[in-house]
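For reference, the chain that follows is the form predicted alone, supplied as structure tokens.
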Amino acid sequence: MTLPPETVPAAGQWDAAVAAVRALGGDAEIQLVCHVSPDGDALGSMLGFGLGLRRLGYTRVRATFPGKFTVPTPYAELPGVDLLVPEADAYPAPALVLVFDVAGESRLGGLAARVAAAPVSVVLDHHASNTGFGTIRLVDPRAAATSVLAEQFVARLGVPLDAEIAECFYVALATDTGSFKFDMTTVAVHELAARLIATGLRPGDISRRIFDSRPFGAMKLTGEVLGRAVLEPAAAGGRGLVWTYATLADLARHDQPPYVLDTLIDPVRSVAEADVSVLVRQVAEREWAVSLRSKGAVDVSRLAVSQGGGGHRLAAGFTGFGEPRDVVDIVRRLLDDFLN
């Protein structure tokens, strides 16, 4: 994929971002923001950078995300989690806002207005579908995770890596690369991981906490949702489509929070007979979060963007409405349109 020059941070953008931070006094109010229902990259990038600001002597740093203030259990022990506040407690008029892992304002909910009103906003993101919002944009779709940009930023600010900052960035990098197995895992990604581990991290402990620890109810829920999966070998131009869905009633029946569904797309995408996989997760009555994955034959970000969403060529998402089959019907139709 050839990237338009404006999607890759230029030296001037990096300089402007560094200057925006260094222009502030130590008691300036700095607000960090990531997307709704934050994942490992969003939280890890944001908290790691927040700790970097603390190392520089900034004492009034807060981090938040839109919606219900619930930190997914796997990330509840991340260093810097004490920076997190509910959306209502975000600084009302911060001197600087930094946005992490957000492709478009729609993922910011009520915080979008706060970002737009800030005198300076710096956006760090790695989604090709980024809408170009913010005062200063550090957007690089070549980056495997937003943490790659966050680590570069703290380095340009002269903050040395320590074990706490490194743990945040490592969790972010590991989650968004699927434990270093997705296509964006490059030599540079492994070199960054090595630098992070060299601070004293224990990757095995982190992996067990983030990837290999699930409540029994979550395991039962996963089995139920996977059990209703549907394979359509003729869909996606004969490349194959597999899909399933999970409802709020499923979560309630197994007494599980919504975040346990975040990684459920991974076993769905492993189906050998399908290039495209879809997980439809209910978020409200007749409203669904749609996760799309491709093994390479289909650009699912194009589909997601057409529905107001975004993402990468092989991993994207959007918000759908109606019933699960209605949502999948739209996906199936768009796949046919794009592939014909």
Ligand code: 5GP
Given for the second form:
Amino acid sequence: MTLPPETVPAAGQWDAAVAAVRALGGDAEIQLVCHVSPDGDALGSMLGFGLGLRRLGYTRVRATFPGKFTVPTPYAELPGVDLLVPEADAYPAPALVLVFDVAGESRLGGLAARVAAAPVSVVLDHHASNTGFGTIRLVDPRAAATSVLAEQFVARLGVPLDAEIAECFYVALATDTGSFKFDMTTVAVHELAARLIATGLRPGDISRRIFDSRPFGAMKLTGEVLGRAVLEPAAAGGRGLVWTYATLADLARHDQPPYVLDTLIDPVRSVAEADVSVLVRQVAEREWAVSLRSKGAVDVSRLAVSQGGGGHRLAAGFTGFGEPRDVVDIVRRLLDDFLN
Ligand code: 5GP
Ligand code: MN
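Output the structure of the form predicted together with the named molecule; the preceding block shows the form predicted alone.
Expanding to the full complex; the earlier chain stays at the top.
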């Protein structure tokens, strides 16, 4: 996708977003929302922005996400976590809603209606598959993370970066760029990282906490799930497919919460013999969260969108049904369709 820089976000959207915040009194209710099963970018961009609102003197700011109120341990000590409330405690009728890292309303669960009913909803996102919801749209598919947009927004509101806000945005940027490894890792990304680190962050400490620390049970679980991976060199038009799955019983056996599987696609996608990798994670009886990755040959977001999901060209996901084999059958068939 090549768009002239001035069109993303569309002209006037930044001004509208800044005006929407400035129009509010200091005691207005502001609700921040990110996607279900939040990751580092969802939480980091949302909490960093929430802290920015606090610095501006807004006293009634709450942050939430749909579904079970579990904050993954690596993010449990992010600055601003005290802004987080369970979905049930979100403001029923906030004056302003801001939505972070949400590609489409299906990722908002029970909060979708709240967002739709808000007098103003500002959407900050970077998914190519973003469905176009929200009244003010700060959506840039070329941004490496939603926190890139959140940081610009905070700056446009006149809030200076401090170490707390910077830590939130840094965690978001580091997670969504795969520790500054992915294609989106541009000069601008490193410049932003440099400005964030300059507030006094310790990247080594943050990385250890976010990426390099997990319970023994999670490590053992990873070993089992990787041990059952299947390589299909002929699939995806000969480019190769590798896949594995993890069930709720696997989690229970190792006494682990679902989020420990959030990054398990990374060792799977490292398999050299396969362009496409798939991790099928059980969500409920016959319901699975499907993670798709490509090394470049396949636009997996197209595949995900065709199944009601979304994402980026080389990293996407959707909800699948049946047994893991049924889900992989669908992926295999779609790959054949898309590559022919
Ligand atoms: P992951 O595989 O890490 O869960 O997600 C990869 C990318 O695909 C992320 O950008 C995520 O937002 C997106 N994604 C994953 N699952 C879904 C889904 O069910 N619906 C949509 N719209 N996007 C998804
Ligand atoms: Mn993101």
